[in-house]
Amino acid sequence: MDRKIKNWGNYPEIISNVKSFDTSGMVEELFKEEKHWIARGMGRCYGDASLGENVLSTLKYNKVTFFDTQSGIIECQAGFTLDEVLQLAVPKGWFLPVTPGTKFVSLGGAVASDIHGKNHHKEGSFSRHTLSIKVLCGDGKIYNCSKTENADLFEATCGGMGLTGVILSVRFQLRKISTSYITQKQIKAANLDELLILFEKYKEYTYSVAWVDCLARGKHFGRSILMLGEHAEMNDLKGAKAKAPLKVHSEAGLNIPFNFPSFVLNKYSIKLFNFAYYHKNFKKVQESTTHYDGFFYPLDNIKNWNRMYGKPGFLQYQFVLPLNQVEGMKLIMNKIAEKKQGSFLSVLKVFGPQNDLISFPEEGYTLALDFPMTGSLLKFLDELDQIVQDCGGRIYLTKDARMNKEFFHKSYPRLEEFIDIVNKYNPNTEFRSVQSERLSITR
């Protein structure tokens, strides 16, 4: 059925023929009817990576096919979400090995994006914990792949944005936990230099992430709140928390029922938000024990928060720069402050070493920013791209909707190897997306 479709950023919007399936046999039948498919789960990839002429929704293909509660190994069909994994696994003392800033991501999407989280500097991205994947490829065959079986397909599927085929199921290792709570330390940093010192000082923490005020200038340039966390043990809990140590998250409490007018988020409202957020912590250091839902997924508690950006939508711009390119990071943040293109969601993390085929992370600093869609935004982001390129960095495909192909081809050094593998398993370009065509990945 043809219908308008868009991802979380509400930009771009296209008309697609959308089909769903609940057996792998149905997928094979759909392939006989149409060509040029791209799989799509929850639509949380922001840009155009899961948009295309024909979209294959995985959401009805969502069963758990294996779960060993002793070892923590679980296998689920691609449409099963991280939210559903948590509801199943947390009461049994298991947690996701890696999680992004939302739990409303399908497992197929998690693999296709090779998601990373606040623990990347210690534990890598999702593919490190993935044991095997089943993929229905463009040659019509279903492959089981892992780090040792069809390893080229495994590597190209993790972070490959669905271009090798439809991910049917994912087997992965969960993390053992004693409680569903996090012991949290929040530290205010007066500026970016202090924040980077704090990241280094507390690098042994499993989880670390910083909110950054990208509009602050002068001596406050880059002022931040660094958030550190560890999974809490039983002796960390008191009162009601101790009585329900493996409590699962609740439903979201708030909802934004309609698109806000575009003028609501502007340089003044964002500056006011940033000031209030930075000063909400009265002390330099605050420690607490909080539920995992508040620590990992604060925005999930507001349904449809993307409507705050209004009908034109927004772009999330996430890049990574090598550790020795701190001056490049400052240059980008200065440009944002000068242009007053502020983002109230500015998140800085540290990536550990990783040199996979097409996955986004590499050792360095990664900054993610949300920008309301305006007439001048695309030109401004082109300027930021040039700095990222000059510093040897790259852009996250999962968040991208506008990068040019020249920059993309220069910034992913193993791209040609990736394209060769895509052509091997997807020889007639049965799988392609708006993004893969824009970036000349598919022929």
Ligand SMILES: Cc1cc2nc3c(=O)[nH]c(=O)nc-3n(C[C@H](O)[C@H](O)[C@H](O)COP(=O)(O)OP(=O)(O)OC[C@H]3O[C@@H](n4cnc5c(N)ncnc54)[C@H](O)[C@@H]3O)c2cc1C
Given for the second form:
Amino acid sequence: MDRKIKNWGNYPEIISNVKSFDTSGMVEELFKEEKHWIARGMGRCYGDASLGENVLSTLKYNKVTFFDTQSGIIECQAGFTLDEVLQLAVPKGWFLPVTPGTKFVSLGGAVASDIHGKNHHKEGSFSRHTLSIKVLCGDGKIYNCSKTENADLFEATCGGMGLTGVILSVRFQLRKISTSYITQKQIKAANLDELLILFEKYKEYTYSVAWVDCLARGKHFGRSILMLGEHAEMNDLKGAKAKAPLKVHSEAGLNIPFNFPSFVLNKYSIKLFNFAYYHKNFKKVQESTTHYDGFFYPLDNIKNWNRMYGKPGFLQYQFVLPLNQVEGMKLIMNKIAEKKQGSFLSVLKVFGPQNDLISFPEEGYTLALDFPMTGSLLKFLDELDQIVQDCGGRIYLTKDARMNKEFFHKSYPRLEEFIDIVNKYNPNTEFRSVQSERLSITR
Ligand SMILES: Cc1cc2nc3c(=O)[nH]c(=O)nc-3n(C[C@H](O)[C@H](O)[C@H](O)COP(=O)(O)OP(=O)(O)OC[C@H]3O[C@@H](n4cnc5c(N)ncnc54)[C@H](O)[C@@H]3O)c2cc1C
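Could the form predicted together with the ligand be shown next, to go alongside the form predicted on its own?
Up next: the whole complex, starting with the chain shown before.
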């Protein structure tokens, strides 16, 4: 059925022929109807990666096919979500090995974007914990692949944005936990230089991420709150928490029922929010024990928060720069502060070493910011791209809806190798998205 679809940034919106399936046989039948497809999970990528002429929604293909509660190995169909994994695994003392900032992501989407979390500097991205996947490719065959079996297809599918085929199932290793709580330490940093020193000092923490006020200037430039966390043990819990140590998250409390008018978000309201957020903690260091839901997914508590950006939508800009490019990071943040093009939530993280075929993470600093969609935004982001390119960095495909192909081809040095693998398993470029065409990945 043809219908309008868009992803989390509400930009772009296109009309697609959207089909669902609940058996792999149905996918094979659909392949006979149309030549070109792209898989789509929860639509939590921000831009156009899971949009295309013909979209295969995976959400009805969502069974758990294996779960060993002793070893923590689980296998699920691709439409099963991280939210559902948590509901099943947490009461049995298991947690996700890597989680993004929302739990409303399908497992297929998690693999196709090779998602990273707050533990990347120590534990890498999702593919490091993925034992095997089944992929239905355009040549009509279902491949089991892993780091040792059909390893080229495995590597190209992790982070390959759905272009190697439809991921049917994912087998991965969960992380053992004693409680569903996190012992959290929040440290205020007066500016960017102090924040980078703190990241280094606390690098042994499993989880670390910083919220940065990208609009502050002068001596407050880059003021931030560094958030550190470890899974809590039983003896860290008191009272009600100790009585229900493996409590699962609950439903979202608030809902934004309609798009906000565009004037609600402006340079003054964003500046005010950033100021208030920085000053919410009175103390320099604040420690608490908090549920995993509040630590990892604060925004999930507000359903449809993306409607705050109004009908035109927004773009998320996430880039990574090598560790020695701090000056480049400052240049970008200065441009944002000067332009007053700031964002409510600007998140800075340190990535550990990773050098995969097409996955986004590489060792360095990554900053993610949301920008309301305005007439001048695209030109401004092109200027930021130039700095990212000069510093040897790159942009995260799952957040992208506008990068130009020349920059993309320069910044992903193993792209041709990736395209060769895509073509080997998909002789007629069966999988293509609006993004893959815009970036000339598929021709
Ligand atoms: C609030 C928020 C916070 C986020 N935080 C992070 C973060 O911290 N770290 C991070 O890495 N990401 C983060 N993301 C991005 C998100 O994790 C990824 O975009 C993820 O891929 C979304 O999964 P999805 O199921 O919604 O997939 P979709 O958005 O539908 O698709 C994303 C990509 O996966 C492909 N795909 C989906 N299912 C399949 C399948 N079965 N087979 C083949 N390809 C498939 C699509 O073709 C597309 O290329 C965040 C997103 C939001 C909205």
